[in-house]
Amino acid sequence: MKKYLALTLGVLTAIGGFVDIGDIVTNAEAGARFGLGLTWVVVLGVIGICAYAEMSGRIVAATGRPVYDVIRERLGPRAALFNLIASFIVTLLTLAAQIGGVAVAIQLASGIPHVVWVAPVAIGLWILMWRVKFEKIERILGLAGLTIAVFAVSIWWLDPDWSALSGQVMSITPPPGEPVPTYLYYAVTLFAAAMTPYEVFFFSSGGVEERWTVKQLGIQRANVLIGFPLGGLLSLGIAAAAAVAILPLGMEVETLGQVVLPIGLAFGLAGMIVVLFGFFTVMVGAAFETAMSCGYMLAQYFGWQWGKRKQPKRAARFHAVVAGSVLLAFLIVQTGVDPVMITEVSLIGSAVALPLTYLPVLIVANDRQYLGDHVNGRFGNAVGLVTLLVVLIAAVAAIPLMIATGMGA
């Protein structure tokens, strides 16, 4: 069991990474515009995550060291720091999006507006972080957040064309009235959502702090090939709901409200319980990951003592960090800003950011300095260049599709 349990780091960073308030609403739009034709997007993504996130466990199980401290070491500081400031700024908007998300799924539940939660929500996370342990969160967050998977059951209970969901998926075009550049956009987002930098920031130094060697490279290759694709099907199952019960009715999603409507159609008051708490469960185990990959990137970068397991008076700096990202995350939503909107530019800025965190990554996969037998093979190799050429698309693309776009208005 103990074995099984183990699995949990790569569930909760997959359902941290592919499902968190801006991506739920960003599947659930693409659903209700293009159906399934952005499944493509989210294949590659997978595939893209699942190569990367394997170099960086690889890394971890071979040096004993995160991948950003390796980073730092074998580029030199002033790389480095590029990669630091984009990624820190990248993932404190997320860290506000998810604060800001799982206050929205309160007001949901209890009709009180999501400010009013915010305050809470923060306290409670930061909480959480200081009492709770590093495997509890993991397991507990990681394993209630499929619940999520209801989307995917309410396919079913809909009964859609399944001729047409196929004929979806085929597809790798733009439906007939939806603008090229809109359709680019949101594959845009999508591959960014897969791809997000804090991702392997939490995952390789979730490895450290689990004491991860050679001797575990199967539990964490295990980790990624499990948990990184089954976050990809549970935004594809969000997307699914929202292509046979919104897309018939030309309807836009704007809202994590809205999102919801094919599990109230599907399952009434019942679904609506599950359903709101995946959103809460989800999106707490996003805020842990992003708060605490804030203090992963300042601490690995500058040298500090660092981990959850390390007591605040031995790794004071580190959890000051944590802290400092929650509360500064906390006054970017108590302005009112809507945190889908966060959610979306910080998934703008990750595209643009995701070359400086990836072919770091793949350089030092392939220094037999660091890793001696275990560097990249040529398939690995292979997977992770496909990936990083789309990755550069997909960074050069971003700000001029969200400019001609509005946004994907």
Contents of the next structure:
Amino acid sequence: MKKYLALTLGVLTAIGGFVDIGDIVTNAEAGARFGLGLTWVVVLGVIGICAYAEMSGRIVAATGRPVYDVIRERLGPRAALFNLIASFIVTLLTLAAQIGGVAVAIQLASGIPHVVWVAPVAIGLWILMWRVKFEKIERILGLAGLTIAVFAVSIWWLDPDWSALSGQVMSITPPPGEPVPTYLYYAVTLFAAAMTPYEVFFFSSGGVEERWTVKQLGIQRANVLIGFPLGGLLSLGIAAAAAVAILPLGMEVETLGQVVLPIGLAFGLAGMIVVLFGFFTVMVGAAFETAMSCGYMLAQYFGWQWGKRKQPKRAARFHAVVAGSVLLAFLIVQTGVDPVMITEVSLIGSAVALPLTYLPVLIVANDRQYLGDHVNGRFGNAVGLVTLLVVLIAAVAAIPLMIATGMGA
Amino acid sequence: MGTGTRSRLHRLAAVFALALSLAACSSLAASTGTKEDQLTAVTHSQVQTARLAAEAGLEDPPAPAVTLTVVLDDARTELVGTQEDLAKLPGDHEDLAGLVEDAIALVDRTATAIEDGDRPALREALRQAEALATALEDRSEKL
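Rather than the form predicted alone that you just supplied, could I have the structure of the form predicted together with the partner chain?
Expanding to the full complex; the earlier chain stays at the top.
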């Protein structure tokens, strides 16, 4: 019974870890523009994040240490510094995007401009991190975040042309009239949203906080292999709702408000309440994960005491970095810059930084000195290498595509 | 890995990046169109946003007015920005300027109808949104 409970809770955590403002925005934009024509990218991203999250979990279980700590030791401080700088900047921007997204979700429910909500959201987040236990935050927000399944349910109410939708799913080329670079730009951002670097840092550090051992490898693997694909399905639900309600009108999605319109059409008042609650919880969860990841990265690189379980006076620098990151993110959003714009910039940054995150994980997961008999098998390496190749292509293509398409215009 | 192989790999990566950049840049025009095309597309998108908001307001029970009003405020901001961009554009764009003006008026009427819960006015706004969207699509095809 205890095992099943651990599995259920772990799956919820993985679902919550997958879906954030990046997934919401990119899936809605892609759905409104290409229908379900970029489903293959989400599938690729889910396979990639499953492979690397499983490796990260295995590293934690076998060594009892977080992935970043092992990477610094294995590759040396200089190589790990590149990883640190790139990942920290991207994660900080992602945190800003989540805080901005939460503020916009409250604006959509209250009508009061989002800039008014940014400070209360940042303070609330800090209190949540300070006062509530790690497991409780992850599980309650993970469970509440499932409400965004309302997008997938709405498709039946919107009465789509199922054969057209399935045709889009099977397609791997841009629809007629859509330029190839724009299609590829959205493919890169969708892939980056699925494989955002903080997911690996948070997942592995969370494993240390929850004291994983090799005895729990089975459950941890099941969490990854069930939770992330379910997260991917929830994201595809957003794309599908946009494909059904927005694509036929030739309308572009540029705001979170436009993303929720299909739910308003399908379920009116009740649907809007559910979807705004879902957005709120998903983005608060992601803001918690990104803020903690900022602390994890710096503390693990510099060898400071770290961990949410540790009292602030015992891990003062870790807690200061977490609070400082929330403050910096707050200042970014408080300038009034559009949270959707921050999301898009952070996703391009993520795409560029992806190889710096995932290559070291693959190297460490193959090192017998650290993992003993738990090193990657042939299948794990094959999936890891193919994903890494895609990651490299996405990293090289991200900035040229962003410039050439004017951010997917 | 030998130095020769590594250098070949570096060159291959550079050629790949260059080819990708050139391909991307060459389709820039196809991707973004002229400024007038872009402004027409933005206007069309906001008109369709108003249309969806009106439809959501006609649901039973309707989607919350507060949420739809925020959506329409954003649409209005975009349209006012489009109007300003159009004014700076050299040449005669009276035709498009008129459509943008109509779009702003439509968004305002839809927002008022949603706030008042005025269903006949919402149905009328929906009809006008469809007509305006068609006019903008016809214009795009002519460009």
